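A single chain, nothing else alongside it, follows as structure tokens in the form predicted on its own.
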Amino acid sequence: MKILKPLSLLLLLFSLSVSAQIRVAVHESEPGPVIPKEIYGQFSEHLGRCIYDGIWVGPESSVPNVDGYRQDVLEALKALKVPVLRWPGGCFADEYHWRDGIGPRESRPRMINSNWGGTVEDNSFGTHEFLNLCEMLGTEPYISGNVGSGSVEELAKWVEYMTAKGGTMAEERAANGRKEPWKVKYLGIGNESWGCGGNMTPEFYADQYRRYATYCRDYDGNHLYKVASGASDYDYNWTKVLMEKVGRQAAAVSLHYYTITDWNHKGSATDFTDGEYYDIIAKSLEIEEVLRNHEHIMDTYDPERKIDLLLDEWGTWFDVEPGTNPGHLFQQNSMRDALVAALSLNIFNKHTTRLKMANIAQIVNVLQSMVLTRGDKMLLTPTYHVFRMYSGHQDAVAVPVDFSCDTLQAPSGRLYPTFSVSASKSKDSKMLVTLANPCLDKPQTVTLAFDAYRPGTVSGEILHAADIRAHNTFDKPQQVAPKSFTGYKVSGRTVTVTLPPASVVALTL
């Protein structure tokens, strides 16, 4: 045994220095379901600098803007092809009274945002500003309604104000500058009703949902897709009760899942050990088990899968950047976040027979955001680049894949696979294959073996940094950015790819 120990160590070190070999069977001849574009959705809340300074600076600002919307952010979001945007929260939604955000901006009431830092909310960004933004971006609005501190009448009137062609609400909307109604599909009936949205029991909330949903009506061809406020993480009983008591009265139930290993010590977004990195990776991948368990409960009550599951809040959550308001949740975004995004999206693409939407938290300046701003400067985060690289999966047909890889144990005890992949085929017959190698210490050699398909032209992009802690700053905004990828070889029906450690690759065939 004394002789074997150094030998075992030598073999371990050798195994870490050579590329792992993985074979992926790509079954393009057995197409799966369409991957809804809404899987790549976003979330915006009146929290910190997400709305103000992030999306909205006002028409009088010295920051270049289009009718008050930051021009640089607007252009970045258009390039991202945002399919759906959730607003106004989050916890803020259940203290938001929509009438405070309409009419002349100078006359709108001010309030204390008691959920997020105690800052003053001036309501200069309200219903018109949000829905007009969605039209400018070509994105579907997802309204989160106030159940916690609001009333049935208040939410019902808001729906009428936004979507009715005639009547008193439509006349008021026209007086505020918008004659034609907006199209609003997604309506959330409350948010986190088990917590900041009212601290309700699932039984009480289910009754509230039925009551609110009854009076939120369809007007003039606008059909509401009503979403019941669902569970947090591992609260499977909440989903069970909703399925029992709400059932087909909801088009969908929601789910929230944040990648946090310790709520009391979330850790730094950029200063972390390799062990802490693997703990986060393993925790992010646990979402697949959580999805399976909620889906199993839903299948029991709804075997035909008429009710959808929406993961309308997800992402990493770390300590705020030093010197910033703890209630504003401003965090940096490193290559680690990019790996979490890539691994998570590859999982979501596999679950779309039930999972129909996912909204990362949040779009600008909050948690795992796409964009960070400071004054008149803006940068794109590593997570933004992953979403842009993966955008070809939107509304494409999923292509099943089979493979096996090593499974390792993080310091926390959670297990994680050492490789991830997803494939889809678009309407124009292009195939997108997205691959992620979360290992810090070894490359992966991956052979994609197709059933009958013979790849012709192949183009690739890679997101990679020498240090997993690398991130973009306002002084150096291009430290983590996609580059052209040529680390592949095509031979007949196979493509062999070499993935560097801690990298994300997108191949278009």
Second form
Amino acid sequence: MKILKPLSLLLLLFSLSVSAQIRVAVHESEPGPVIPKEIYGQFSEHLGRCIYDGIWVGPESSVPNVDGYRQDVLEALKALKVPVLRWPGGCFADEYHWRDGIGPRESRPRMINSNWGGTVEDNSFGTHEFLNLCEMLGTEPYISGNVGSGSVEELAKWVEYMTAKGGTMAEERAANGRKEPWKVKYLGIGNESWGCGGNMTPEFYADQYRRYATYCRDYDGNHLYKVASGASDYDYNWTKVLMEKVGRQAAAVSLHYYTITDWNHKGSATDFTDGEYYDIIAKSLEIEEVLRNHEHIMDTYDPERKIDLLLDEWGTWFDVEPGTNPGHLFQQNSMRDALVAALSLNIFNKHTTRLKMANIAQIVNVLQSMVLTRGDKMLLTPTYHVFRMYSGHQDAVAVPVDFSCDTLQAPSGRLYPTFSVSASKSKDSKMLVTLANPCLDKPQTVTLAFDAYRPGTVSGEILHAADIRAHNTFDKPQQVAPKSFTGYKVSGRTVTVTLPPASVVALTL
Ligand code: AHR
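Can I have the other form now, the form predicted in complex with alpha-L-arabinofuranose (AHR), not the form predicted on its own?
First the chain shown before, then all remaining chains and molecules of the complex.
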């Protein structure tokens, strides 16, 4: 453990002296909007070992697989109820030519993945492999189209190949083993077009969007939901120009926000000071302000909220694990990542009148992953456990909550609240309340006070580790795992919960 800097010590002493009694008014009698299941979405890119090794090992592999897909990963992802999966990138999408990834695998061309470590890509995982995976997982596919280096015709034909019943594209698809078209709803028109997707100005991109989107057609009952490639972080002008020049021609505009405190010194995923922990927590929470600002711009142009906002990349981004390819973005995942996930998802649950999707980056072996693999071994990360504990929020009706808590200052100067909560009610009338205590040194006692509801049976799960740096390894894959939670007391219309320091709790009532 590293030595605390004087400022961190000061903050620590301050935080220890702060009272930790929080009252949350839960307005179950005033239902909010539905939390779209897509808020719990995922992202998979041809990057490092996300696709190859992570999802796809090929049918000849000694790693147990189902038609080439890793069996362990398939099972873990099925249990997670992945609602939507974005593919093939990321930056990779704007250099991807879909025709390279169809037909007999042995004759597919090999390309250099110049965005990500110069790795040779053999295209053995392509359109069929991806869309069949989505069917196996019961997941909506989200295709990211190539605008940066591909043509309008190429993207238009890809849509036809995937979704049309008749015509030459459909015949070619059938010859490649798939007679029936797939259903593809989400179509991204480019990715990060301000950067790796073509270094465009927003005005130029807006025109490109209109051109590409025009020729991506709806075939045979398939209805495309087209996504304009949106801003990064604080680039509010990009959103403004898209709203002005693209407007209702897009079903949604996207946004990317990564939790990075310093691009030149991202820091280790597992070896960090308490001060660095609070800096990451505070930076991750800044997403709320960023969402609000983009939403505000969108409201100016679209007060009826017809155009959605999709946060189609988010998550922590640390230094790669020592000894791994810097271009492969392979990072460990600690209890700190679990807190970032829990706090972020509680925020997203409250923004769903505009925010309709969020895809964490990325599903396997890249950045803030759900699972990590090595050879034939796989582990579930702390972030996986949070997504699983929160999965009851998918398509449930949000339940408004009101509370106030202390706000502290991280060493960076950013502020963070000392408590976070969101609640929802599912179709089968179960209420899920997800709570997080980001403080490292003090428990929080929280009283949930319902409008009228008297909780009967309550069940709880907790994710907690004595050390915030705790993480799962291939030798010790259960270091951070959810446990049953009994630290609550029901009395009339209230439930009083004691959250240990640095913990995430899910209560089902
Ligand atoms: O997720 C890694 C990369 O981050 C994506 O390829 C890109 O869109 C973003 O910059």
